[in-house]
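Shown next as structure tokens: one chain only, the form predicted on its own.
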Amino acid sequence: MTPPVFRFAPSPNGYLHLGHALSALLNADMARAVGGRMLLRIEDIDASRCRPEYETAIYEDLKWLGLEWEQPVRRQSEHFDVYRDALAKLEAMGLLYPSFESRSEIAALVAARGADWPRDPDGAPLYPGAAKALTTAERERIIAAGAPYALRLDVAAAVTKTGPLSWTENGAAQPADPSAWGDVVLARKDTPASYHLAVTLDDAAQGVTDVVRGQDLFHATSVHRVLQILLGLPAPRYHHHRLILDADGRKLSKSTRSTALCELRAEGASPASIRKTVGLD
């Protein structure tokens, strides 16, 4: 039997904090417990926010925690062709369409529809625009004029192809509800893939069998399952762990210096104390 494959996949857009430490350590612990492999992936697809110094800090923090991972490290920025190929497949199925409204225009459309307009599990309003109704000629004309756009998945049409979906969460079947997200963005004119598309393709490319990540991504798994079925990708097992929260009960942010691993290390924290702080010992 091939060993299970786990991964930790941070973005180099800030310094790692205690929440990242919990996820990285939990992945390593679970991999070790079952004789599995541990991979590292650098999710650097957002060139406007990612910085080389943050990527260097990721390696330093993880090594300080005592973690090891296989080489080479996969970096999203080196695999844009994979994302483009997947988008082409979805487009050939008739499941993608461009939308042209700006964020402020979408906010105005939502406001016009009233406070009861549905929102996705992250709290953002579902896409309310009419871009899906544009003809091919109209879309091509707008794109040719240089307008910015987002490529959206026609979720209703996608679900008619996939049928009911579920995933395995801690050994039990968990029903998926991709319609709760509306027509999600899979790419933009200046960004080759959204998180949803990139993470789904990256996990498949790396042979990840067990996705261990924060509870804040639990509902996003519904979108990932749709993409896995449409693109013929394997379905990993999932474990969504608890989050480390700040004093106000909010998820930690990379801008919160008091919880950054590099700051805690400079103040004299040890890897053992970090494990205890995040509740692993």
Contents of the next structure:
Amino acid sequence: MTPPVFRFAPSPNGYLHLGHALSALLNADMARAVGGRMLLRIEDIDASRCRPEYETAIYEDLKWLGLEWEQPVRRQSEHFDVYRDALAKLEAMGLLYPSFESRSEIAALVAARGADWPRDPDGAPLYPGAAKALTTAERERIIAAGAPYALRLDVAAAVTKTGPLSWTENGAAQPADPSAWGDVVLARKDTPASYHLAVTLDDAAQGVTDVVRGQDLFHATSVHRVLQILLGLPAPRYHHHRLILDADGRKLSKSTRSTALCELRAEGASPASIRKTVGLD
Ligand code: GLU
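Alternate state requested, the form predicted in complex with ligand GLU (shown: the form predicted on its own):
Now the full complex is given, and it begins with the chain already shown.
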């Protein structure tokens, strides 16, 4: 039997904090418990926010915690060709469309729709634009004029193709609800991918069998399941874990220095004390 494959997949856009420690340690613990493999993936598609010094800090912090992972480490920025290929497949299935609005145009459209305009599970308004209704000729004309565009999944058409979906959450079936996200962005204006597309393709490319990540990504799994079905990719098992919250009950953020692992280490914390702080052991 081939061993299960786990992965920790941080983005190098800030220093790792206690929430990342919980995630990384849980992955390693679960992998060890079943004789599985442990991978590290650097999710660095967002060139405007990712920095090499944060990537270096990720390696230092994880080594300090006592973690080990296989080499080579996969860096998403080196696999844009894989994401482009998948976009081409979805495009050929008629499931993508370009949208041209800027952030402020989208904000104005949402404001015009009123307070009842639906929001996605992360609290962001669903795409309010009309780009899906443009004709091919109109799209071609706007693109030829040099307008930047994102590529969105036509989620209504996608779910018509996939039918009802579910995923395995801690061994139990969990119904998926991709429509809750509206027409999600699969390729950003500046990058031939989005988080949803890259994470789904990479988990498949790396043969990941068990995705262990924070509860904040629970609902995102609905989008990942749609993409897996459309692109013929295997479905990993999912385990979304509790989040570490700050004193005000909010999810930790990379901009709060007080919970950064490098900061805690400088103040004399030990790997064992970090395990305790995040509620392991
Ligand atoms: N890169 C994502 C993050 O740092 C995690 C992605 C995942 O585990 O699916 O929040």
